[in-house]
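One chain is shown next in structure tokens, namely the form predicted alone.
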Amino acid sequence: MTAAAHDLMTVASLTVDYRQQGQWHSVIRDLSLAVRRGEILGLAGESGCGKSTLASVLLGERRGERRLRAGSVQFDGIDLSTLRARELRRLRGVRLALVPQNGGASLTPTLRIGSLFAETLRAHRPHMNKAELAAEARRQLSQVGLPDPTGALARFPHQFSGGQQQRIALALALCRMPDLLILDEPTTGQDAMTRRGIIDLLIRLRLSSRMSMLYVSHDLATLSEICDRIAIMHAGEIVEIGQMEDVLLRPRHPYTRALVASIPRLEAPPDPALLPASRRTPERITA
């Protein structure tokens, strides 16, 4: 795949394996993928297919049991293979940022949430004074719906419930701006109202900043709603790829027709005998 002035991250051939009792496995076969400049794209697979595996390559993580056995990626222009830890974290740390499934295990668990958004918005922010930096970490809290921001500043993570920590991890990576947000089932976990907010939310900041967005999710419904382009993932490889309403209405591979035939429609009528007992027609008694 050639890289295209409107591309931000691309992903050439791309083939990852891991060890597993002394054997590599692909996990990721010649994948070609690339998130374009102020969009926001979709990808979507079952569990187990490789997503969360491709969200970590594209944030240039390595580690010991995992290789890239072929292909490249690359951000803006750099081949994050020829970069060296230190300037990995720099550009995680600004240009690209991460919502994991597990925003939880993100958060420091012995700093108080005041901390964490203090060390991450100097290192944006060097100028921000103290009741500044105070006041952002209340403003982006809000922003994600979390209740009693002034509160949670005081607070350790330990002291909110999976669903907070998910929405803090998010406000997290958001105060850094980064031209790149991979979201890894970032709604995994929420109540609808918050879901909603948090989707409305993305909306506002793509619109507002131009930034790019890789929202990973094996939800259809929630990828329809917010995403440009969507991306289907099947037992490591990209099997389809279009436009969002493309790829929903006129499906072309057999995967991708399954999972659209598997998103619940409201107009469908009900299975009368997966209803609960107390929804169910009774029974008509004749004589």
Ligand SMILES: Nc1ncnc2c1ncn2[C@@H]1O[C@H](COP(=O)(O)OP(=O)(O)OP(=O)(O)O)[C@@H](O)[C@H]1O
Contents of the next structure:
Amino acid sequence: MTAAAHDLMTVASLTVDYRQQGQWHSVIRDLSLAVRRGEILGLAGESGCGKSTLASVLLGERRGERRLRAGSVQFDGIDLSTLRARELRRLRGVRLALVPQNGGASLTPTLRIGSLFAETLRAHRPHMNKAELAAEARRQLSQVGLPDPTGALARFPHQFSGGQQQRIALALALCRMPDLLILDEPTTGQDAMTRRGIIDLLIRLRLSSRMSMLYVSHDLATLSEICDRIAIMHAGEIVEIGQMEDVLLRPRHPYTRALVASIPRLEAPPDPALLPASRRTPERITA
Ligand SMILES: Nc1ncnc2c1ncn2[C@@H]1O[C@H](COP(=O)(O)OP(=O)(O)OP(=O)(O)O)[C@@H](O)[C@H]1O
Ligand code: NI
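Taking the form predicted alone as the starting point, write out the structure of the form predicted together with the ligand.
Following is the full complex, with the preceding chain placed first.
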């Protein structure tokens, strides 16, 4: 297969600047990357290295304070910069979806959850009547572990916690069944059991639908559970990319080595000298 047949999204030599106080600063520099069809690609890197900026640019979002200084972003052979706003909206509504880092903020505050789903689902399941739309919305909400999905449909976004809003945003993105789903820190702020549920759901979806995903996180432990390949980003550049196991076992770049070394190893017993006195095993006193 040619590269184009393998790759759903291709980023070539991308440089992105933000304007601050009248000056342009590059936050992404000469970055190249491809998301292959059917894979989950992880994107890891420290806070501020440019992950969310890249996610937003991949979605074709245009902002006044930002410019693409060089390079290109292609989705399935289409250069996003050549699309009109309406064509981009259509692509985003159907084939390309993002669950933003602050997912709650992406939910229209004046619409009840039921209306948000009806609006999204109507474009994809035009034959569904009202009752069927509500049933599908409930199914999607329970998939992401939201309690009381029926009651949830009548509520507004602000009546949910941040973590719940994030899961509603995820459910809305999933019901479109996009070809490429970009997830920006989808499990940050979720408790351990909910996090597990979301990861299992994404793994199942990938197996059943061949949906491609770009999973952005600074948590290497989570990425190692779900990703086929991983890209390590540092100061606006990709410093390493490869199969998950290869990068974890044989990190080549010094930054990747430091990142891998920082994964907590639960199986290793903690050094007793480092534990607070209350958790140290008391010395056995023999009479
Ligand atoms: N609207 C903006 N205007 C100016 N600079 C910005 C803007 N948005 C982001 N930046 C800068 O761009 C850089 C990358 O930010 P970005 O949000 O992409 O990082 P990130 O890797 O997603 O971080 P985190 O892990 O904390 O979410 C940061 O230095 C940030 O200060
Ligand atoms: Ni971010």
